[in-house]
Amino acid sequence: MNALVEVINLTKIYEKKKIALDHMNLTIPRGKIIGLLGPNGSGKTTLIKLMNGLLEATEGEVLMNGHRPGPQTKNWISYLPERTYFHNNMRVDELIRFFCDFYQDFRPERARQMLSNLNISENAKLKTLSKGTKEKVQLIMVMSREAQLYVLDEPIAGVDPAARDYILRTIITNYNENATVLLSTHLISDIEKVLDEVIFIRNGRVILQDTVENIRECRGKSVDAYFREVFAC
């Protein structure tokens, strides 16, 4: 079965009857780097939280390998939230030990190599690091797992352009060919070169799912240009 995640009639309504997801249907295949793209308020983060079991659906369901979100699926998903969640008083080496204890698939040697590549000391406390460096550390922890699905919410938003290239290289070289990376971002032009597919969502619904190659060939434009056209009004 090529489907890794199936989203079936998924609906999420918050208080005051705000509809975040509106009977969404979506299939996420294995072995792809996929851009989850849409304007603010389109439902990207809500979808990501539902996939990770952090919210409960109002209606419908999301399945990973046929399972609803729970302890089993948490072992398969490596999640990078939009905001840094590590405690500022922790040292980097303490984070490595924490991830080793918490995730059986965590590879500390991979994390240490990436930290070394960025000249980030394992003895450094997070509170001494810049915002951008903290985000790099968090990404390194997430990408050092042998997950089936990496869900990255705005992984390059807070770093400089030079660091973005390193982060993108980290993403594409640190997951196995059967895993999928789902990458939500507003910086489409920066990530387009690593994407296999894109999903456009608006008002809680999927309005397009296509390969990057097909968009370029059939639309005659980049994903970034086509996104601007679709969401111009």
Second form
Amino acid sequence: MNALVEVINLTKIYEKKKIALDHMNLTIPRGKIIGLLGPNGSGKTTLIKLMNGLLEATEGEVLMNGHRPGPQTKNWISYLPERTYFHNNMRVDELIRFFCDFYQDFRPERARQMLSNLNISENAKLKTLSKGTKEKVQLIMVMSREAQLYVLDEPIAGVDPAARDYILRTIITNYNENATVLLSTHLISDIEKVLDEVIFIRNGRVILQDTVENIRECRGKSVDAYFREVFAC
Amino acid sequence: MAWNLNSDRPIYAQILDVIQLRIISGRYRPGEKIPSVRDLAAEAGVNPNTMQKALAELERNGLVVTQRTSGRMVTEDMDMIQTTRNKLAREQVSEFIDKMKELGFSKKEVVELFERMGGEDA
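Go ahead and give the structure of the form predicted together with its partner chain, now that the form predicted alone is out.
Now the complete complex, all chains and molecules, led by this one.
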């Protein structure tokens, strides 16, 4: 099959002429766990929002299975935004029903299993949960869909290292072999062992797309160390 | 023998070392079934494709064999396990000797020190 996502000449210029994406070209394959890496302000979140149809491109396009972002592609993509968007007065079990209503591919039993593994009560109101626990709940919801593409914007930034390990294990064991996970993060050393590929972006352009093993083989250093070298300030 | 995958070497090579050690030390016994790629990947916290690559490499060098029906098993060829064990031992010793050379020890001094310390242990 052809690529899952194609980014073609994609350009986004915000007001006041701030260029966030600059004629970006990128192909995202199926069945991979891919890290989207770049310094602050390099365009990671802009790219992710364009993939999810939350922004309009200034020029170029992003295609998923050959389709522009729309209701159809939203059925295929499970998206974790960088901020939580749930209503604070909701309980966790209400959230599960909410996701059941919204997404045909949502698997409530999977979500309940993960919530119980992380000792999160379904009766808890979201506003009573800590910031990190809220992030865990949101990630559980997103990973409990049978999507073709999981797009996770900074999924582990706010959670403790033990939960981080659990979440990464969940990503490894839960995703189906034809699905792709695209995740942006700064915590490269925590995450590089679970990645197939990494994409480095700078100033709205892709400067490298390669496998983790190839970088280690050819550069003799971890992706984390290589990132620090490439983006040294 | 835990998954300590912190060096800058390719991850599959580090995984391979761990599994090899588990076979040599008898944690995975000859003829025993090896856990599935997914289970091992989850245990080690690595990408399943990377785990797959390490196991394929072990299959290529013969320490692990694939049975069509029952998945991957440790080889029952004891000679092969012994050969691998000796190879790893030689690597360890030559690494050790290199380090001692850096410290300015002659081979004779190394042997003397080794015997003296071995004596203390006994």
